[in-house]
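Consider the single chain below, provided in structure tokens and representing the form predicted on its own.
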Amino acid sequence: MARPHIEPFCDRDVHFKNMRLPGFSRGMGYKMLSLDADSGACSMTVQLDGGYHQPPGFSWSEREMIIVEGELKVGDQTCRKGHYFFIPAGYCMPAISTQQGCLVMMMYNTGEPSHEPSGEHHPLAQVDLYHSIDSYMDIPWAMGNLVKPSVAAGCLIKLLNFNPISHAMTFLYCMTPCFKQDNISYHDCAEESYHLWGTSWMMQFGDIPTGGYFWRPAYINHGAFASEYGCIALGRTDSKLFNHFHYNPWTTPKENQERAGARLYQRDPLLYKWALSYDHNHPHGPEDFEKTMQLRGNEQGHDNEHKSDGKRHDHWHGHDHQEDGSPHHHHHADGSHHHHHHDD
């Protein structure tokens, strides 16, 4: 079992609780945001109190943390807010240490919180995976497209982390005041945010507040966006990001599942055949219900040409021709009758 959903939550509206696990030094609380029950993955918001002491050691579990309020030091380095940390499972970490206190997002990726107090890096250990840097002023904000179908304008990234294999991504975003948009997406990744300061507003949850979080796992709703005075926030996806956009906020994580299926088949029919070889399959392949929904009817002269009524294909779809005798005949404006069938 995974994470299970968990929108909306808001880390201001519970209490910090003492860090008992063995290895971790007194002074530590933590905001439980969402775990992982089986394998004791976890994000965590965690006030690290005036004085709090963290001897050398390492993690058994890959981590990333970043400093939200005050100051962290880190070794000799003393680290502000918006100082970012991807620690590879077994990198042994310096001492760490706050003089007033300081307010932290960890998470555990793949591991229940550990400490194993050591000098030196497990041997197996990715050292060359770790980084750290001040987020806020030394990575430049880039434009929200880097993911096509993109984002509206208005909203803008900064990329930490990223997996080559997997694709899964730690970044900043923000939204500029006044930022909007209007459709619904989902995607095929879990997604996970923190907001770290402003407020955003959601169609389905209102608004996100300053310690807003979610975790959303894939295929559910979200949308439309907005937010009068901008935010920014700690996003991050388990692989690849691709927005699935459509209008339809009621349908479900398994009609959005299988609309994405249906966009691989028509995409690439070889490799949906592939990907979804149980002996049910239906001939034509998944249901993509932004072709197959019911739309409202004549639109007054405004562009119906490259709509779908579920009945009608134009030649834009791509669909392939069959010869005389086939079953699917489909009249179209001009009276006319073309065979069609449904890319098998």
Given for the second form:
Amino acid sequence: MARPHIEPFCDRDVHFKNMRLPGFSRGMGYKMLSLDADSGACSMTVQLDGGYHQPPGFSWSEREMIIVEGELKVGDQTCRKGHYFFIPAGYCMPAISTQQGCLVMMMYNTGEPSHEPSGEHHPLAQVDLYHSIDSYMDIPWAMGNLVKPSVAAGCLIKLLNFNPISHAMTFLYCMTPCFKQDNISYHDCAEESYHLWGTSWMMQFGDIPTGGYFWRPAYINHGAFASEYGCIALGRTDSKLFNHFHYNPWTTPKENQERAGARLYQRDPLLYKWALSYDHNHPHGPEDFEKTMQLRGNEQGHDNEHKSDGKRHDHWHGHDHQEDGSPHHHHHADGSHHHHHHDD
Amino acid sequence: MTFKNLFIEHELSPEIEAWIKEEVDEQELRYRAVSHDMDNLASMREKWYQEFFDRITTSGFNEDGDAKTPIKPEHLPVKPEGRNDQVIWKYGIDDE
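Here we have the form predicted on its own; I need the corresponding form predicted in complex with the partner chain.
The complete assembly is shown below, putting the previous chain first.
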């Protein structure tokens, strides 16, 4: 299970609900944009009332925030509209407060919204990953050709966060007035967008206005694209963004995925054949030696618990898939192997 | 699908589980409303598809960035017989 396809949805059409999860202070209203039914990971527009104050603490989930309207005081720093935060799970944030109230987009990436009052980081927090920036004032707009094939000129971006392992991205994008792009696109990743200001149009879904939102699973057609007066939006992908362009509006996600596979076969035939033929198509990927090799500073062993895909495994391994419920046969990096059951 | 980053294991209280369930139920209603609205847009979309075909056969199809290639009318796709004009796919490939 994952988040369902919500496109388009406008948060201006619904009212704020009071946040009543434990740990959060009074004066926090939210509009749910999308939610993962299994993990509780979600994206919300959040209204913090004037006078709101939250004591220092951390979340069990990795999260991102961007201030949409108003000012938010984070510790001693006053942050304005457009300020973006990437906050690793377990990272202890200072007290936050707002005098006049503010509107914030909050995204909990790996679990339900949570706030544990604390004066220090959780021992597992990847504290070095924390960063924050005034995205409106301190980053210039760049051409949108970060990936090839690329969007048309007039779609500009500001990269806010990039995961070097999964290539997941968070970025601001804008479309200049009279922007047009005449193709249909789909990606191998899920994509999310929230319109901070302005309206854009897509041929499948019509207009997305200010406050408009979508969460779109992989391989779903979208486009052609246009914006008459321009727009600015926050965009995210959950893994590498590749633009598969075409002009057939009637294809299904499965057909799109097969085409993506065909293109992989044409582009990287050796990798494609290897992945198919060696029983290494484990759902969480084959072994990455950079994660498992012995290091001179740690000759006793390697970190075999925390993996780049967010799953916790005892070891990287390839295995032979058998019938559901039957034991799996695992080959380990140290040459040993054994049988065990998988939950997933 | 996840963002593939760290999640710190912790216990979920019944209160939190009830909150997630309530939000999932509301999301289901939101999903149905969106899906219904998009089904109702089908006739408008038919017009948009035709306008798109008109544009890509004259001013061109955006191959990469601003590089545009006019598509020959005989290379335009034909709608498969019996296929609905579906644009909302609940879980993408898992919805088929």
